[in-house]
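The chain below stands alone, shown as structure tokens; this is the form predicted on its own.
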Amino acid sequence: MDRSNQVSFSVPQRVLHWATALLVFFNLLLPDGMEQWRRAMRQTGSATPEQVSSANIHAYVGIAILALVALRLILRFTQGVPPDPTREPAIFRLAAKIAHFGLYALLIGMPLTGIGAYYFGNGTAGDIHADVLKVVMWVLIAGHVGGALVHQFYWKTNVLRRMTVG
């Protein structure tokens, strides 16, 4: 797709990236549903029926995630997103690729690990998820929105305002 005269995303891209940070932070910031369910499957084998409710918020959350990735995937591919700013020297364009690839990747892997442990049982996949993916998150996404500050105040790019206002 050419996207040479894309000035910015999509309002369906920006809504669905602002719609999955909301959700991603309230999964990181509030798991305590969860952790209380698999703390009680631990220790007794069983959960009350208040913990299975908020576990499954979380679990529903998780899968929230993983659909509305699914479409910004979508929209990814079939509408294009803008071409990279020019200020920002290669190094630090190859540094976005990848960090965008491991986002991506995150935020499809933890919900998947998340059901495996959740709904399948598996403990080591809820390991992963929950002491592993959940780091990798955190560290990606203060880069993302570390990267997004330098080019707004230190490269003075569009970068922020092609996923806010457009």
Ligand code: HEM
Contents of the next structure:
Amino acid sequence: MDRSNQVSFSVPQRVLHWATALLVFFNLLLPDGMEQWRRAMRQTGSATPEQVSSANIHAYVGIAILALVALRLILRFTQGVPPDPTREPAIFRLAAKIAHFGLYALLIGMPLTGIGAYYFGNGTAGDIHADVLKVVMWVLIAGHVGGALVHQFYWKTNVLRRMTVG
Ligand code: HEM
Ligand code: HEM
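Form predicted in complex with protoporphyrin IX containing FE, following the form predicted on its own:
Full assembly next; the chain just shown is listed first.
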């Protein structure tokens, strides 16, 4: 379905956006189980079953994010998205496009580098995951949420509405 003349994201697109946001914040804010597993592996070469269980939560949440983003991209290509809000200057429309593209890239890159580190013992992937992509993700999310707030309160456009109640 072409959404170029629709005002909102479809209900499945909205549900997927907020489910993904929740899972991303969980993994960004509570990676302690995974970090304890990594410390134990570095120091002793093995981890207790409890440490493996809590690390697995981080891994499964991250793999769920990868599955949800695949579904989201399929919906994006089949259903389309509403047109850009027209009240913002062109430069900000471009910034939003780049940020959204970057967020999608991170929603794929974060899980893939995590899988490389956790299941294949690739230290470089772990460093990219924990030191580089994590920081880029925080920066993009801050810009993304900031942009949404500027829309809501400065340009007074309906972007928050079209990703929430529709
Ligand atoms: C979007 C999904 C994900 C997010 C937002 C995320 C976030 C994080 C964060 C914040 C850390 C702690 C970094 C630090 O400050 O040291 C971390 C570490 C780690 N995560 Fe993830 N993660 C995700 C997916 C995954 C997946 C799917 C796996 C594995 C299957 C994974 C495996 C790891 C490992 C092994 C570490 C320790 C890396 C190291 O320090 O060498 N992550 N992750
Ligand atoms: C409180 C947090 C958040 C708010 C208020 C928010 C708000 C929004 C809004 C209003 C849109 C629609 C933009 C438009 O109409 O063009 C949107 C789109 C999007 N959001 Fe968020 N978001 C949040 C968190 C996140 C997080 C954590 C991620 C991923 C890491 C994310 C990824 C995306 C992506 C990729 C799009 C583009 C959708 C598309 O056009 O296909 N958001 N967000």
